[in-house]
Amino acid sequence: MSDAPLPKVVMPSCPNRQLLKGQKALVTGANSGIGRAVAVYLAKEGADVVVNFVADEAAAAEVVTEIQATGRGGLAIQADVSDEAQVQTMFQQMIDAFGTIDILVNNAGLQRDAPFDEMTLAQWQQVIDVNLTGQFLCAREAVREFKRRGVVPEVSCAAGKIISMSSVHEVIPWAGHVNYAASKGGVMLMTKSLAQEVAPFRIRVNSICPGAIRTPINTDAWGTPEAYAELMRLIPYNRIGEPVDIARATAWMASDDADYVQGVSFFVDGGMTLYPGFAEGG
């Protein structure tokens, strides 16, 4: 083998490059919070975006307006992700409008909190149905389309990308939220198992695991100075996350810049999973 140095690879400078130019994305639960930020950010990176919502059509319409202001196509589709027929109809509507799907962001989720011995079957079932079964139903439809269409090199290196929105609570137990933690633990292993199965088809499947993010779902955790100070005890980076933090990570994970990333849980949490209680003394 020659000892001559390898030639230096010079990467082109592309300051205005859009990571997702020409791609078609579906973001579930995209009319508020993290989903809204992700949908708009993907559009800024060049994708046409379907905004899924189950309620508050006016808010979904506002997101579509923001998407269209970036010069990309936007479409709001109402569907309950836990309902198989509604999911299948949503995907058909998207394909009719945009021709295909390149990116699925499985973001829709909810909490129905209660002490375990007071938790009703309905509270358990609704969280599992939306947070876990909903991701299964949407991912299944996306994989079917990705396999049918295959890789289109001028669009992406991959046949398709699925980003599961999980949580730090796929690894951190959460008393009083057993249904939610169970759903996210399920998302974690569903994501990794699916990634293993579909990798030979050049389909990438990964999850993003937010920590504390400033959204309406967790206002109680940050809405007062006292609550915010208490929250900071759990976050070494000493700030709450913003929806755009998750949006940026999602855009990168969906892009060809992350083409060799498969089956990972990508924590975006300011260090919450570093167990800050052990920072002093242990």
The other form holds:
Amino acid sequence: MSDAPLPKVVMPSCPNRQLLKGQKALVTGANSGIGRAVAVYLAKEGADVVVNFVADEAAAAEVVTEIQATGRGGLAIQADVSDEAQVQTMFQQMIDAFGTIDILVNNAGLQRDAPFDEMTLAQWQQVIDVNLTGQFLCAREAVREFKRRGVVPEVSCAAGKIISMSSVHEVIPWAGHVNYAASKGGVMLMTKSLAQEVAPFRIRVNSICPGAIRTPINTDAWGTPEAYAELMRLIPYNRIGEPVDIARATAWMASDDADYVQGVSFFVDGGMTLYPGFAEGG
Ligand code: BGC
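Instead of the form predicted on its own shown above, give the structure for the form predicted in complex with ligand BGC, please.
Okay, now the whole complex, with that chain kicking things off.
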């Protein structure tokens, strides 16, 4: 063995470094909740951002204003992610406005909860259509553009990045929410299979799996002190997640700092997936 010293790792001082400088991002369902926080955070990290929404144009316009306040470009585009033609039009509008897409955050999602024997086909179908088929339709358009354009080294090491917003319920079964858990289980294997397929094209595909995050989708779980206390029994870290917790993880996952990360489910859940009941039981 040589006695020569190992080369030092040089960390350049770079206080204004932005993770996503010059990149173009599309965030679906970006007018509220996690999507809204992600859209604004990606802009703070240097990306121009399309704010997709299906309803509540005024809220989408507010998000665009917040994005523009960071100095980045923002554009609201209405589209139902479960509608093939609307998704294709949205991508065309984005490419016309921003030139291309580097980052897709497949965030749009909803719950239509019911006891299993009372669940209507419409409740089942809507959840699968938006949460799973919607992610498929958007990912397919993104992959087409990533393959067409390839890697642009000045922008990113990868030809494109897809972040699937999944859930702890891609692994935690959830009584009363069978449609939702089934959709997220589908998102898990869609993400991993797609990651395997497109890795040779330098397209990165990963999931973020939020736990309980303070958003309108789950107000029942945190809206009263009693509900909040009950929720804490499921969260070892003993606080609810905030949308920015997810936004930070998403920005990192989309950045070249995560360039060797492919096909993972990244849980951001305060330990919800750690079988909290076993902290004292077992
Ligand atoms: C659901 C929320 C729930 C959380 C943790 C999320 O995917 O949308 O309603 O609070 O998982 O159970």
